[in-house]
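Take a look at this single chain, the form predicted alone, given in structure tokens.
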Amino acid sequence: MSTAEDRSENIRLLRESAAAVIPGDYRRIRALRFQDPGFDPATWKEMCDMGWAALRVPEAKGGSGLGVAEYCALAEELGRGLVPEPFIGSVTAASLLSGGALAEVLAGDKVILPAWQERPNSLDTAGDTTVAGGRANGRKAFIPMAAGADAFIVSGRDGLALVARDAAGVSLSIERTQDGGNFGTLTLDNAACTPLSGDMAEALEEAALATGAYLLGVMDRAFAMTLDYMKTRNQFGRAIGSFQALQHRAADLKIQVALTRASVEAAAVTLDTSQHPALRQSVVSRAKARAADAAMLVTRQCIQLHGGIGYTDEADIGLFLRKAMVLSHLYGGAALHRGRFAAVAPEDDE
């Protein structure tokens, strides 16, 4: 069993390893925007070589067997760099696979993504889709970075199934997103599928929290960039960071980042230590709701604090707002998670 010291060391090493794929500028991110598949397969292969896809897979199945706290720490670092590679989706899929399909995902040879959502802002993993008798029928939407997927894990009323992208009866349409990535809509018409055991619900709870951690990285980096800008941008003969009104706004944003960090980290600890279903759902919803709202608030304010240049596409700060706009509703938006928190939170939860 890992000690607290082991945990801290794992998190430190993961944060350091993220520096290998997060350059000091955002030229790579800009070059990938609005292009298929929306990420760099070579960079994703490098991430898999570092064991990132295997992070939540037990050691007995060839994974790292690390906890949710490590998962969220790495997601936060990737958020700082606006990394578009399908980390969260692949970690989710890997936790549901075994055998050869799992080995291909962990090696970075194939990208397999979860396809679970049918309706906007919903946590329903089944919907109207069926995956019975080796055949899949239905429609799944809002699949992040689906343009680069080789196969999908489809959830249905009958369980889970693995569906190849190029299988007969499979149709995939791609829609561009604000951040330059893409969402896929998967239509299944009597498509051949391979049944899978397990339940996607727990993996999606972790994915929702990891998305909150990614948003934490987005807002934290945007805030740091804005502070640097305020120290160097001069107006009326002095740095705008010296103006008290702007200092007050910056202080408010710092509080939002700090509160989000506390919520995400507390939720990760709970998922690593508690098996109480209602408690697990409540802490995930509290963290995701806060991260979604705070990320939008912080990134919008950061653009305003940059002045007119912040509204141009050439300014990197705008990339952070675009990312927040896409991810704030992924795995449930703030309103949905506030509602779920109110419904499931234990009475002694504060």
Contents of the next structure:
Amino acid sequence: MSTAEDRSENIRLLRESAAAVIPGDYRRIRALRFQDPGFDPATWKEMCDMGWAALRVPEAKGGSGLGVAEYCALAEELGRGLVPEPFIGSVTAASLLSGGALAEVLAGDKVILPAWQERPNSLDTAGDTTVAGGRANGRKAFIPMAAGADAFIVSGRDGLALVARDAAGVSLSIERTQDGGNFGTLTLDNAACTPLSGDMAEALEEAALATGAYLLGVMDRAFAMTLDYMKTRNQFGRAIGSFQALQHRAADLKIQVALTRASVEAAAVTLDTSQHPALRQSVVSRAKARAADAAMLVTRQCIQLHGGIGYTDEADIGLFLRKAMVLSHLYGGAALHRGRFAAVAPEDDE
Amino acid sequence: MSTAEDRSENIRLLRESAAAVIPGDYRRIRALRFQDPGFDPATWKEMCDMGWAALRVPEAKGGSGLGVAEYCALAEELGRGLVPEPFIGSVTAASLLSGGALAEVLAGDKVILPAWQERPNSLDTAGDTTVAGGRANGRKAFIPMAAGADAFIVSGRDGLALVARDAAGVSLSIERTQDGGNFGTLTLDNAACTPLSGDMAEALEEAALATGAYLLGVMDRAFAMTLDYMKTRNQFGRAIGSFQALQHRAADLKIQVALTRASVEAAAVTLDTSQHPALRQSVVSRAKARAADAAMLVTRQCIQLHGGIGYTDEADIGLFLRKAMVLSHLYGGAALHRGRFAAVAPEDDE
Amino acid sequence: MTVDLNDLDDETFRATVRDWVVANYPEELRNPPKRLHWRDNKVWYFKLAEKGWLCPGWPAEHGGMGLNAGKQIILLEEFERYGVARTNDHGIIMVGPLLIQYGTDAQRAEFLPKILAGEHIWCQGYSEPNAGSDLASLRTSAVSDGDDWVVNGQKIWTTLANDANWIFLLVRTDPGAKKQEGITFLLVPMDSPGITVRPIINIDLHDEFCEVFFDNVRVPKRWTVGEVNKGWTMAKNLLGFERIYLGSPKLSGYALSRLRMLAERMGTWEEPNFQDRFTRLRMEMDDLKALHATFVDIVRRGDALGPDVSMLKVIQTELFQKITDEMMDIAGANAGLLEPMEGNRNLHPSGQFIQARPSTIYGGSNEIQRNILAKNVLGLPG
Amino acid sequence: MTVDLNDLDDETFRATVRDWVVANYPEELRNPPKRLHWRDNKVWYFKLAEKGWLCPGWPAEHGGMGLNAGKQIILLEEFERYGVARTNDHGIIMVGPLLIQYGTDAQRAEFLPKILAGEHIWCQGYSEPNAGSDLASLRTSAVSDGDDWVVNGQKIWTTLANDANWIFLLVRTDPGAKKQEGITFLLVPMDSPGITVRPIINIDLHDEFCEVFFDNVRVPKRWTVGEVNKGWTMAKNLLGFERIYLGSPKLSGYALSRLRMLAERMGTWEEPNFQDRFTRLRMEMDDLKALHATFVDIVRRGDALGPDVSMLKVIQTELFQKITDEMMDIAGANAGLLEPMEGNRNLHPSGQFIQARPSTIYGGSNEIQRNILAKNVLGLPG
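For comparison with the form predicted alone, provide the form predicted together with the partner chain.
To see the whole picture, the full complex is given below, headed by that same chain.
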């Protein structure tokens, strides 16, 4: 890994390149909402061309070998743009694949997503699924953007396996989500699968943190838009942003955004530098819990601060709340992560 | 019981007569603080002359036979004045006594207080105490204003008994409380006692509710004083009460006071009209929990709204916070009462 | 019949209402998650009309039930208890009382029977794009031209304007007057040339609200209500009694029962943490009920509600939101679903959460309510 | 020696400081519940002076340690970690830097050695009765009279003025100027005729603060610091670095460890409800630590702190209060006791609760901090 100065410069460049390709308005996002597959495969391929899916893949395997800090910085930028393309899922999958499947994922030619969750409120990846003897059996749910997946990495009691969407014994049902995307439920009835080596646990820690970073981008942008609105919208002959009660509320939201940023960025540093398992889990849990709660609070309050216009679907601000509603619980919600933090966080040294 | 109109007129008169004898300033309260016994026996005797100790004693036993609504109204007025005299303890004792001891309590010639609590967070009256065979053994704590008591009504596993303070085997230790009063801890080592018939449970329900009413008076007056301050104190060239952030906070405190009043008054009506034990307990718990939480919140915020002057001991507003700190947990704090509410409250009819 | 109902004792009246509602209200319309359109609620509107129960507060001479305030509250409570949906009721609760108090005999004869018959469906033209919570600064203008007013401007947040064939409208008739002066009340057919309605899809993806545009709309002066330039006072007086509805604990009670169902389904019901939070919400609701009852008593006595009724709206709407926040917290990944879980309308955390959002904005935002409390109740300086 | 310390690597420096503090700091003064008076803390003051560690930030040429910002922070962290009490340090952290930056050589020669020797104990005369958080509207006046200023007025919230023999003072020297103009910095001996000190008993029943009255107090003009009428800018610049202390997570960390002790004593530690609330507080503190570290990094790099440092003060003080609220909630009837439970200073919920009250008021109330955030950080309009 390079020096701190080099890295922060790299992160700045990465953010800039992302900001350059993400439109400043949300017309593209609106057009994709409530349509299948919920994102644009062509756009995703362009993003892959920029190396985004390959971010965490070692250079030896054809990736760019960047750190968790870079991963989070990019996720945050995508959050700012409400980008629906399956970035976090693909990065997670890429870290578990090799060979031809990996190459296809990195090129954006195939979308492969992790399918690990069975219950709505759990971080358990094994569940009741088995992948022994080249046959997968079980049921995996809450797979974001599954409508656009070509294959899934399924976690079972006995390891990981790759399952093609169109294999015999695979059925996929799709439910729409509040952000205009979808969750897939994968039912595996003696489905053909290819065993994969490795363990999903570490990749999911990173995915949880990256989801927190994405939520940070969501709330940061929603808050910025709301500040703009407060400076221009007049009531009773004054900009509403001049009313002290609203000013103080805005100050409190700023504090939430700042705490989330501090928590997410510190967690990324820990994942990049420490191998202490309990410490790693505790910082991820802290950051994800904070990001989930703060994103809901900030986007909810942004609606309120927008007043009447905030509860129309025409106002973009509502898109941010709906995104937060979907992502808050992905890779574990706030209560789940608080519980894990309490269980694993190392005691203070005093 | 008289008609609703008569009663509300009686309550009004009772409030007025209390307001007439309670000074508008807090010099008397300050003079009594941190002194023994923490209240003024002569003032208490005058209050007894007004029939206050006899409020809940049936007319047949020499009392005035008033209802719980009257009891709460008077307690609220005393709370407004931060009156330290042992009103609630004496009313509780009076409902359990008869004959000469009752007469002495009603006349204010003797102060007899209930001694029921053993642990800091409990509504259990029996504890580890016994009062069999004319001998009391055990330890009772958190007896408010015990420094001024002549005797105690002790609750044990086997009933109630009257214990004189100066009886052999009785020792009383005194700790000061934040409001300038005191808590007594009574240690009974084979102390002589006189058995009493009856059960303390119902009297303690009323005492808990009356304590909630007293807290209502405390917060209502603290809030009124704070509003006055907000209207007169200038900063940045304006009355601080014109700042919208403070206005909204004041509106929220008003809501807390109003909810407490509604809860306490509805509970009093229930105690006066329903014999349903679970319903009676649930309304008392709801009112006491609300009053305890609201009193702490309101008085704390009143300090904050007073700014610098609020954290001097010279400002009267601090006296209200300190009173709330002592009374919030008497006859059960908010968490304890929430737990009891959850356990006993009847389900809604829908 | 109306006299009979007022003479019944409260409990008998309550039982009478309840029995009739249970027997007549369509099961599939109970507790609808979204405001119903006329096409869905007209069945019930006509059933009420047929029974003579459409207009509880109108005097019998005008075709109402002539119920006293206490009985009206019981009727409302029983409707709420059974989950009866609001109809397109602006004619009933706004236009009727307006005309009864301020209209001419001719206006009453022209409009009241058509409300009772379900022939005129009214919507309310108050809010404007730049006067959300600040009604006094409205700008839609009406200029006198012979026997007509010529109306130009725009209204917004007009509930169910896409169902209505008439609109009652506040317009500015004296642009030189102080803010709250110079406002006049007009009645306008929605098919007047120059009116355009544009539904607004709200955050719940439902077209409950509309924008209504007025482009040189001619309105005969005989449809002016009351005195010209005195519309503000009339509008304010109409709002008085309505505010107590916004503070009804019913909505929170319903949400709380759905929270319990969700918790049971999710397996969190028995968790001590959840139990503690649920108990707090339940106690808050019971305290709100106690406070609400003190205001209902005022109405029952026939007294006027003071500005402190704003407290109810704040408590009720924020409690409602806290309950749906809690739903989102315990729902896990289900919190992201667009549709109800398992096809069960009662298990729809994201939907209920979204539906709770506007409550703190409409009917005078909670910020406005707190301003009212600070200034008109606590007497804090401007 | 100073050069040696700056050259040590951070961990060696940290260990050096820690070892020396543990060996030298009086055990009975660790984590005192109230601000210590000079009579109690002078032992430690002189020990620091003897070691040459009294003034970490002063350049070595003026008798300080000349530590760089990073090392100063480590020193502070180690002091905090061990629960080292603040001394009467206004001379060290305020007057020294003021004179080093703005004073004359003569002033530096006159005052700095006496601070280092513990001979001059300073207090700070900023706040006034009608200018609590609104420093710019101060009214204590200094009128020129030959070689002297004649000072009249009153200061309040003067920390430990009853210990001090000198006061540094903001006075108004140009009553006609705009609010923040016309303010001048003076140094004044407390034994000057016309000065009266009245201790204020605070809500903690402690005399930490005083009022200081000035009745025709003559102050030689040679004790003016910097330019006349430019005191406001100097005072503002002095505040910059200090604000980060108000946001230190240390106070909350200490309170949290006491909350845990109390919970264990009360038997609530294992309760799931308590565990959940405790975990929330702990995570909040860890997030505050992470945010605090980002500001410390700015200082370490030698950059100036922006107005967003106000966030730290708000978070830290409100977290501190939440922790002591929680103590009160679980303490049961003990919450009412004046003294610590069982004579154990660590089990004193009511005391810690009371001590947390002023934190949201002093150092610029949290309302002021939120104003700063809204206007200077978020750019919201006046």
